[in-house]
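Coming up is one lone chain in structure tokens, specifically the form predicted on its own.
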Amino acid sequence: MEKRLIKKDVLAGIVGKIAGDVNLVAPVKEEDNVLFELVKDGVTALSSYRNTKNAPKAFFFPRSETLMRYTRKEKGYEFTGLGEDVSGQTVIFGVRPCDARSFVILDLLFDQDKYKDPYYIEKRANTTVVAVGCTKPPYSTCFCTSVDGSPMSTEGADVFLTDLGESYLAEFLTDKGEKLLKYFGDAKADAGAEKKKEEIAQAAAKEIKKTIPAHEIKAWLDANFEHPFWETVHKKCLACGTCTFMCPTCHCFDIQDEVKAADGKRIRNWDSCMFPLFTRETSGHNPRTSQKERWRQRFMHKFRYYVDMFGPIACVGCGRCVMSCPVNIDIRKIAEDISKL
């Protein structure tokens, strides 16, 4: 594994050079928010920020994505092409460790042995992830250490940057990451830089003050599907879907056809288990009749169903759902309350 030491004042120039050669997605300031966006001329990528409001999963699993196009003929339909061209190389710069780890969790679903999503897989193959470690937790709502992550986890990253003070330690973890070596100069990292990184990592993990019993509650979830507790967790919920749309690992979608004259396209759109229409059948029957069943589904999926199917908890502890919920529903408190039952 190659390691380089990068002076802080040259990082912006490195990012600019990368943007000149490939598509660059990075955190940018937009009014009061920091968002991951495609960096265009005149837009400055941020190197100093807490975390972005949006999760970068949207660049592999877009909010709305055209899957195919077709035309109606005299007899039947004719396929006229796939959706958007995603063949170009992309670098996502500035991903926090929790978000980089979310890619690994989503890979288990979209790129598994039985089912493979070619749209997601192609974008992943064409994208290099440059992650930046959290030397301090971005927000008080962070709880990554409770769900098998850490502020300095390199999981899901191709290149990992650690802020050492006056410089960055750049670690090139994969073959895709090493293709960016030409941008980062020749200053090799020494043992002192690596030791300082380890000290920073240990200190950062201790700064995560909030922990939840994410693994311990699974046995209770297995045995208490009909427990009265589920009557209490949803009462404030507005069914707005904010928690799911902000989440780096939520992946529900709906597929619709849009037709104009003889031309049509099939589109995949994000959906949410929080919405009443999500499970409504064509007959009109809805097996999840109230927000109780929907909230139970969301929680059970993250902490039990996904674990049963793939292994990891489907939550990276970024805290976005906690910060963004308009009625202050806190998934951490729900886990704590379950652990007390």
Second form
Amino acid sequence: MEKRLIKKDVLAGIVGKIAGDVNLVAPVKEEDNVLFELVKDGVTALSSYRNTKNAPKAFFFPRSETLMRYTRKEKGYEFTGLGEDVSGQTVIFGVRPCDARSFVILDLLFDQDKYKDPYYIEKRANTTVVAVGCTKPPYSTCFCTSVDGSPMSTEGADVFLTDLGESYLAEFLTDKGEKLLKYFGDAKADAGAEKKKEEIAQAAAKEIKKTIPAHEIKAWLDANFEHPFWETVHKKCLACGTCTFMCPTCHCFDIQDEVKAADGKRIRNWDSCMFPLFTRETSGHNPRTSQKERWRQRFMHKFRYYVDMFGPIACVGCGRCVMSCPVNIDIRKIAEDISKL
Amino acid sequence: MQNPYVPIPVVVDKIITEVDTKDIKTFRLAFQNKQDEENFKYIPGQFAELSVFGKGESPIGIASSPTQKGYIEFTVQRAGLVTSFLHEMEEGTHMGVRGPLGNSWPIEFLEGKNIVVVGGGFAFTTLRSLINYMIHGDNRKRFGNITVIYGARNPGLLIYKDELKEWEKRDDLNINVTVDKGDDTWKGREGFVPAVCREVAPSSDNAVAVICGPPIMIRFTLPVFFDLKFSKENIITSLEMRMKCGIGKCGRCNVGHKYVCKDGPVFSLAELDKLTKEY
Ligand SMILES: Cc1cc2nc3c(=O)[nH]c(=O)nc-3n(C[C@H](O)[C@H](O)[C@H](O)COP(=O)(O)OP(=O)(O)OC[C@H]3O[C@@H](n4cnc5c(N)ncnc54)[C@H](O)[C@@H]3O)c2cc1C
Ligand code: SF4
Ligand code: SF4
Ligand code: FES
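Having seen the form predicted on its own, I'd like the form predicted together with the partner chain now, please.
Okay, now the whole complex, with that chain kicking things off.
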């Protein structure tokens, strides 16, 4: 594995050069928020930020995406081609380790043996992930260490940057990552830099004060689909879906058709298990009749079903849902409460 | 990479109105490209997404049997947007199909056994596929006795009427068609499906029951089969959940950790016992 040391003040230049050659997605300031966005002329990528409001999954699995186009012919509409939003070579810069892990978790769903999702897979293959370790975990709501992550986890990263104070340690972890080597100069990292990184990593992990019994509750979840506890979780929930839209691992979508004059497109849009209509059949039958069933589904999907289907928990501990729920429902507290039952 | 979201182009070859109320029709679809027809290898019990550009898609069980060559058939009840469009369509219309999707009736498991097929209402579609598959000359000897119990509310609501008559003429098939309530011309059996099952009383000896119908029928039919000593492993059914992608991605149709579109729709009662009760 190649490693480089780069002085802090050259990073902005490196980012600028990459942006000149390929699409660059990076955290930028937009009004009061920090968001991942395509960096265009006149926009500056932030070098100092906590994490973005939006999860970067949107660059592989956009909120709204054209799957295909068609046009009216004499005997009915006919297919004319796929969507045109397929991105070119892209670098996502500044992804936090929790979000980088979310890509690995989503790969398990979108890139299976039997059915492959070409839209996701193509964008993923064309994208290089440059992650930046959380030397100082940004929020009190972070709990990555409870769900198999850590503030310095390199899982899902092609290049991993660690802030060593004066300089960054850049680790080139994959073939894709090594293609970016040319931008990073030739100052090889020495053993001292690696040792420093180790120390920082250990200190950072200790900074994550919040832990939840994410694995420990699995046995209870397996046994207690029906339990009075589920009556207590959803009471305040507005079914607004914010938690699922913010979440880096939520992947539910709807497919809709849109037609203008003779031309139409089939689009997929993010959807949410928190919405009453999500499972409602045309007959009116709905297997999940109230918000209780929907909250149980959201929680079970993350901590039980995804584990049974693919192995990992479908939560990376980013805390976005905790921070953005308008009525302060806290997924961490639900896990804790369950562990006390 | 094959794109599982892009429908296969088909043309509507024939439309058959199945019932007096005219809200159930069978659509015979022919592939526009020969190669697609060869690639579309299905097993009874699978379904496909009927795809209408401009409207959307609906998951519908495949009603034809793979032993019928040159076309595929679907029997559709008019319900909402897509199914209403299908009902308005004329022969010759171009549309799309995505599939075959889902698992299937467990053919290998059924082989060498006596098969009891129980259907109610228009949920008879993939059962019809199974029956036509089993009684086909190439396959008939791979299965033991075949008993069919099929019911509808009244004679006008029975689907596949011509085929039912053909089946009744055969001596390698025990067919029992019933209606909840007959009319002046009905000479057949009257009575609800569960009651008829109790009367016919198929033996559970080396037998599997394949049951599909409205929830209420299933609810009252299952106890009959338990009384007849069918084990839960030997009672097979098919689930319905709202679907979109049909390929286990959109997160809509899960029952516990199984996606009905991909891991189902066919499950044995023993398998269902292990899943959450949310369907
Ligand atoms: C495995 C399977 C097999 C089926 N087989 C048949 C069949 O052989 N014949 C038949 O008439 N019907 C069948 N259905 C039910 C049929 O899919 C729905 O009636 C149909 O999707 C309604 O669509 P719509 O566009 O007309 O209604 P709308 O209300 O406009 O539906 C909107 C969309 O929601 C989804 N949806 C709504 N209800 C259902 C539902 N009950 N099941 C699945 N998706 C739904 C579909 O994507 C649909 O396009 C089957 C369902 C499943 C899951
Ligand atoms: S469930 Fe909440 S904390 Fe976990 S990954 Fe999703 S948004 Fe982040
Ligand atoms: S963000 Fe909060 S209120 Fe909104 S759906 Fe999620 S849990 Fe419910
Ligand atoms: S229909 Fe999309 S997951 Fe089953």
